[in-house]
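Read the single chain below, which is given as structure tokens and is the form predicted alone.
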Amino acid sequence: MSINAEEISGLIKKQIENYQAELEVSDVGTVIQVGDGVARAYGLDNVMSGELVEFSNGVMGMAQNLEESNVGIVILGPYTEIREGDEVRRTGRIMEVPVGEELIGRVVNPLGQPVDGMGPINTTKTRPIEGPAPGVMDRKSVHEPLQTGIKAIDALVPIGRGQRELIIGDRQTGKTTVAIDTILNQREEDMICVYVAIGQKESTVRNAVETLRKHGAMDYTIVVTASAAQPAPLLYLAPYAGVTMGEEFMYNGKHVLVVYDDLSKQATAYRELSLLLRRPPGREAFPGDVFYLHSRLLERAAKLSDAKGGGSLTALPFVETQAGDISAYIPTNVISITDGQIFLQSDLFFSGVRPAINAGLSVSRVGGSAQISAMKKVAGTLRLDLAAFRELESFAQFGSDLDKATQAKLARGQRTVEVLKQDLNKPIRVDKQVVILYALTRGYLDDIAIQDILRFEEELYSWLDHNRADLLESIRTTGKLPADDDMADALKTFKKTFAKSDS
């Protein structure tokens, strides 16, 4: 076999022609310390704050502390397999989550991975979890009501689309119930809901998801969960993941409601992370930027201007108080960022007033602009009546002789409290709320026994559906209160039938 020199040189030339110099430069560091969900790495000189890094076993981390000699990394996943001396490399990406219609109806973790056992989610789009809030000129003042279906809120502390309304109270006072009922009421409101459960028990989240599924609310809801068993970084990231998923819809001109349940647990998780990263502690051992933690999250709620599509993102952050102390560090921080608060009081809750909303301490800074005209008219004096009743109630306990006017005020106050009570998972449409509040404020309930008020209300709704659906339709479509004669006629006619069934 003879070797042909030309053939060989031809082959070499061909190889040289096809040769491509591919130079890959990657920043690689070495883990020098690991423990408690935090790693320190040496050698990642150019890493950016908040950048994702990858450990040699595939677990991701997020660069947090950029120090002169090393980088503090929070580990987003199991850290027991990561060892000192392991390689860690930059990815050049910042933390992002999948977004889009495909997530609706699913339960995901803060990384956007499904945890509901219903298979993978085929999304094509992602968004970074940290993003700038809409600017001043991109916003519009809040003017559309967000109907919660809860009489005490829609009448006394109305919420508007694009608002941030804090729900605050001790544990076990019905905070989550308020959020779930609000989500259930959005079925006919063309609204997408995101429920973010932070540090909850997995059984609690499961119950909430089952309630939403039973009432058909999962058709427009995304649930993001970082349970109590998850590492602190995931609890810290959960609200940002939730708001990012919601923002995708907001910037496409849709209306979104995001519930953060609750931010106290996120602050605690962030405190844990910060202390492990050896950041200096401040008041109550929280780091100095704990205010920024919540402000940069809640500022992303907005009602966008028409030029930006007119979408909205409404935030309902929760904060848990200890023994009703709303002047503690985290509660005062969040109160100062939000547009009002709904205070749930344990005394009211245990005395059977549910939802246990304290009308005196609850406020909505958007107020009447987030109410339909009909509701504004019937609920105008309600807050004052309730405040006057609470004051008189303490005097009446002493059993002294009361004049007729005071007795009438007390009687009206007791009926107001009774009307504002509401059963679990039974949101009420705004048109029906207007009718019952009209009946209350115009004195149609004054001669009804207190124990019969709830039955009166239920039968009134049923009677209206069958006999005066036009009245409800008029309130719903125009937002205005029908003529007094119409309302009076309907209520008087119903009262005759109610008196018959009562006897």
Ligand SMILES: Nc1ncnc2c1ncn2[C@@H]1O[C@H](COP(=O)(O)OP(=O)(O)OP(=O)(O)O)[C@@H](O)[C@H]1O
Contents of the next structure:
Amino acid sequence: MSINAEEISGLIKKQIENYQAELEVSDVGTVIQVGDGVARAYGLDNVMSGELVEFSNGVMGMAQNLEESNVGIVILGPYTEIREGDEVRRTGRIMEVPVGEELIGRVVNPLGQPVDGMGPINTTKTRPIEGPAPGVMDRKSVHEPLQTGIKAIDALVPIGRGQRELIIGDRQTGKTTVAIDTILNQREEDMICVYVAIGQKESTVRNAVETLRKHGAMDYTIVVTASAAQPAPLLYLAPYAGVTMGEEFMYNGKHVLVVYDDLSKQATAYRELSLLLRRPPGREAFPGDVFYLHSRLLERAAKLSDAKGGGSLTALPFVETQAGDISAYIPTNVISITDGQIFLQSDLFFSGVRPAINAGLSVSRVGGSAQISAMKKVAGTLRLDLAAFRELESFAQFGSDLDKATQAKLARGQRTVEVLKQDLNKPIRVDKQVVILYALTRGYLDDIAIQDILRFEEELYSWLDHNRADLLESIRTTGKLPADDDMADALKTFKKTFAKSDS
Ligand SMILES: Nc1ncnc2c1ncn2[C@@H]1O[C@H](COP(=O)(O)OP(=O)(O)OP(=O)(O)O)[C@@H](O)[C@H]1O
Ligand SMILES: [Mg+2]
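For comparison with the form predicted alone, produce the structure of the form predicted in complex with the named molecule.
Full assembly next; the chain just shown is listed first.
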């Protein structure tokens, strides 16, 4: 029997035509109410929750509230053109975004459309933005370090690949800087970064992209942005779009870092949208499912098992507090979902301790197992020492004559604070961090004046680069602390060259 290609293609064509006709009859509705980014439509009886719908002028929407007589739709674009009585059509698709390598180096909106004026993005694949998180059996415990390049984080609250670490603080406490510096430090780490900017000023996002580009970090970074000027539904969708783009790489065995800057603005956008959809408000007027909003997002961070390719997706969500109140609704929610938090405190920031990390209130619940052994050795007790120093410091203000031991402790504490300070956009490689922390904890800095510490550190790094590159190399490749003799020898030789200032 011979197959007639023409006949078959004719049949298929006919079927496709009929199929479309059928779809059109039952899947068109009418807009009965529209306003503020939300529309209600009648007649979309078969629509799915979260399905994309198209208005007659081409603007897309997403079905949210499925009620008996009508459907609540959030409008994903300019809504002023949509009128009562307009047609609205099902697409049969769940909301998806383009994914793949082509997005790297680009700035896109939450729908995956480019907003950087660098032309179209020719992706071939898409993924639905809502997806199940990997199950328990598909996961492995977090064990590889994610080097942020920020001494205070890598030493005190280390982050592992696949972890979720909350960064929380008031406005203007250096939150975004932590995100950008962490991305900058991934240059040699074979990591893909996704920076999701939610509800920020367009100029702020522009500056961030500029900084990333200047340091060559856009070569491995995707920026997803929904600025403050965008409608609330886009702000609500942005983190899901970002994690979806990251997941594509994770499931292909790569390591991904996704930064959500910040989730409080997403929660606010979601509150706006929910109130417009007339969902019942709860505490602080947030809808009842605001916890689920963040939990289903952050659950998608994972370290995959070897059978699944061993990829990882690390999530760094940000939350902005009001007047340092970490016990407000959204902060407590997100604290309970994540594996630890880094608390940035404004009074520390203003007193010049930058990054302004409060060591007492910051914690990383899985990070310890994800530190290289050299770092664990030098920084093991640093966090507790620092907390003890803060306590001692406040006592010492009262008494004038302190005994030798207390004075020594205070001196060490002041040097610790000084060493943990770090300028912005200057991430430091872990091997150098280990050396300076070794010098600190083994007392090599005790006879250096506080105001010399910064210069000591900088000169030490460049001296090491020129004279003891082998030492750095061995820390980097083996992850182990070199023998004490070797370290002592290097530090003593360097100290001979270091000129103390007169004061
Ligand atoms: N380690 C640092 N050293 C010096 N300056 C810093 C440091 N970190 C942040 N800054 C400065 O502090 C300012 C605020 O930083 P940043 O924008 O990161 O804070 P933020 O908490 O994200 O602010 P916002 O609440 O506006 O988003 C910036 O001008 C930045 O240059
Ligand atoms: Mg910021």
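Because the structure is predicted, anything quoted here is derived from the model rather than measured. Note that the rigid core is defined as the largest set of C-alphas that superpose within 1.5 Å between two forms. Positions refer to the first chain, counted from 1.
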Does K13 show a Cα shift reaching 2 Å between these two forms after rigid-core superposition?
yes
